[in-house]
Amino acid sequence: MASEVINEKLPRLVTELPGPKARRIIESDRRYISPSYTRPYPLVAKSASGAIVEDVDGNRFLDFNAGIAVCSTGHCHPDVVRAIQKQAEQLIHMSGTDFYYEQMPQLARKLETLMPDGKSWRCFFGNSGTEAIEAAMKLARYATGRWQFIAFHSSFHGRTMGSLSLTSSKPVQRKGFGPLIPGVTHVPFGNAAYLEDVVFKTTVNPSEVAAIVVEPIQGEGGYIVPPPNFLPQLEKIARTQGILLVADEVQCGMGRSGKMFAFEHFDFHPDIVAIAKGIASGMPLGVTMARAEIMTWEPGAHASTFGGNPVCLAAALETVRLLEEKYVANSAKMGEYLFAKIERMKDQQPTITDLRGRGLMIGVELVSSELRDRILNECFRRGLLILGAGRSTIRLSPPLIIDEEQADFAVGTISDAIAAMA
């Protein structure tokens, strides 16, 4: 008899899900582990290579998360992986803050020159997302002078309690950690008038405002792009009111929106640009980066241990070079197929009420959240892993290497999900 014929792009379910291995560790996950992750359906992970997801019982998922838009050249790409284990034979930590590696201006210089002004750029290396806010925070107001600061409605900056301060996007993480740090002023995504004419006028005196940070495509917020001439409005207040510009890129950048940084898509030129996620291919690495005269600091005035850290950079220099060569364009053309097949979905499903994105960054709006969350427990049971964003939004973030095949799987499995809701 002729042996099955496995494609392997594309998802294998083998057991009832979870299957038996995964409730094992579910139940030993509840009394050892923090209650306070937010987990939407019961996946094991055991392995991964490309797009594709294995779990402890040999079931194999379609990623349309990328570990939250982190694995942009995918889970384990072989070269990102020979770079982690060459450094790691070599160096895995020395402590950065302390001594030297090689490998920090290497990635700093090459960084500088994906930056589209052709200034000079200096890097503070960090491990995540909220420690590269947290940076551009404390720089912001070192270099001004100034203490407050201007963010958004639905924005995501991290959780520690400077990017928390900024965070707007759901009010459970906030909730029981006040008084967060003052002097943070939230203002309408999308509305640069209203910081201008509104809140300048009767809140905050702009003298005080040491910079305005802002995501240029929101991200937990619902994948939010805002209109074309708001980040240049904010821009044209900034320069007027002496205010620094601090582009967090760390959901949106490295390529997720189909050009390296999403406020290439924008008239917009951040003095500050808050880098993670997707920079390192899943190790950690979070990077802030400012121009020159700006991070002038002194020796002391901020550090990380373990930022920086060797393997990690060796992952991020492979990741860039891919990112370059091949998945920053994967990135627009595959999402531009996606939208479009997405597109011609919601005209066929009421349910659907918003499309929104841009390259593999897409944001699909259902009318309530108990719909949106059914629908991603049940692309689980079909073999895809996609996850919510803002009120009752479908985040798809997949890896920037998917193919057609796999961008008709995953509308082909949504639209079928959809239909089993009714």
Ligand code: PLP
Given for the second form:
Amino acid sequence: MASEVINEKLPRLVTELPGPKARRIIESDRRYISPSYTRPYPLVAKSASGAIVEDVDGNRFLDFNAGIAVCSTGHCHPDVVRAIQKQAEQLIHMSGTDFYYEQMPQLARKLETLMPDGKSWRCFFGNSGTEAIEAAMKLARYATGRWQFIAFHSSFHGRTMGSLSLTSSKPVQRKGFGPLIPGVTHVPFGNAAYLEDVVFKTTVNPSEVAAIVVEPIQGEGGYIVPPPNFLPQLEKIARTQGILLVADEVQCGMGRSGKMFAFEHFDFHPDIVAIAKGIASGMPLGVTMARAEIMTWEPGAHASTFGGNPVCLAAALETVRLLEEKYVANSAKMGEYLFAKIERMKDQQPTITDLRGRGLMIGVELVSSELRDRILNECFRRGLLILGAGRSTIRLSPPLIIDEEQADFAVGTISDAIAAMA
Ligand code: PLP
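Counterpart to the form predicted alone, namely the form predicted in complex with this ligand:
Okay, now the whole complex, with that chain kicking things off.
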């Protein structure tokens, strides 16, 4: 009898979903874990490699979400694992707040070379996206002596009190937590004229605004690409008014959009850049980069015990090397491939109302959130992991390593799932 040929790059389901071990863990999770998490379907992960995640019952899934746009080099890339292991054997923690270690300036120097403007930049290291934004907000206030911020509808910048005050993606994220920090005004994403002609003429005195905080391509809001002149117009307003520009590249950065930073798709030159998610392939690291003349706060002004931990920095150094070597280019190439395939699917599927994105950051808009949620579940049952964003968007944010066979599988599965809903 011929033995079954297993394709290591594609899913393989061996139990009903969730399987027996997954069900036990989910029960325990329900009892002990904060119910604030949102789990759209019952995946209980055990191990992962590349773009494949295996659950506790031995089912293998194709991951088109990458731990929410984090595992840029794929799961457990052997070079990243080696870098982590080597660093863990030498030095796990020292606290860069009070001591020096080489990896801090090493990564900062590397990141400066990635900035397209050729200027001098400095880095502050935290552990997450929200911390990168908190540091950006504090630095903007400190550097300008101003206290207000402009942020955008549908934006997501994190969930700690400062970043939450900027976040405007879903009411549930803010409900019950007010009052948030004062001085944040939200304006429509993609409409710079509204800021200049309405907000600055009626509500906010621009001379009190420290920074405009913007995702160059919105993430949680539904993978929304702004019109090409939006960011350049914001920059013009900011320069006229002495306002700093903060680019939140937490989700759209580190190659996800097909360029190292999403702002590079536009004629846009931020003063501060917040990075996290994809920078360290899953190790917790947040970076607030600022032009050197802005990041001049005094010792003691800001710090973090764990931020920029040597193991996370080692993972980031290796991740950046791999991104530069091949995966940013693969993100651009496979992004185009995937986009074109979904565009063809859209022509056949009236339930898809919009398609947008750059690189491997693709949003597929459906007619309703209810249909979107059913499709996420149906794809899970067929071995494909995807998540939603915005109101009724399917977000595709696979590891930047995927190939055509995996893209074909994902599009075929989404198409079949949509057809199964009819
Ligand atoms: N900024 C953006 C654009 C994000 O997408 C996120 C998280 O999704 C954050 C900030 C917050 O990052 P973290 O969850 O690591 O705090």
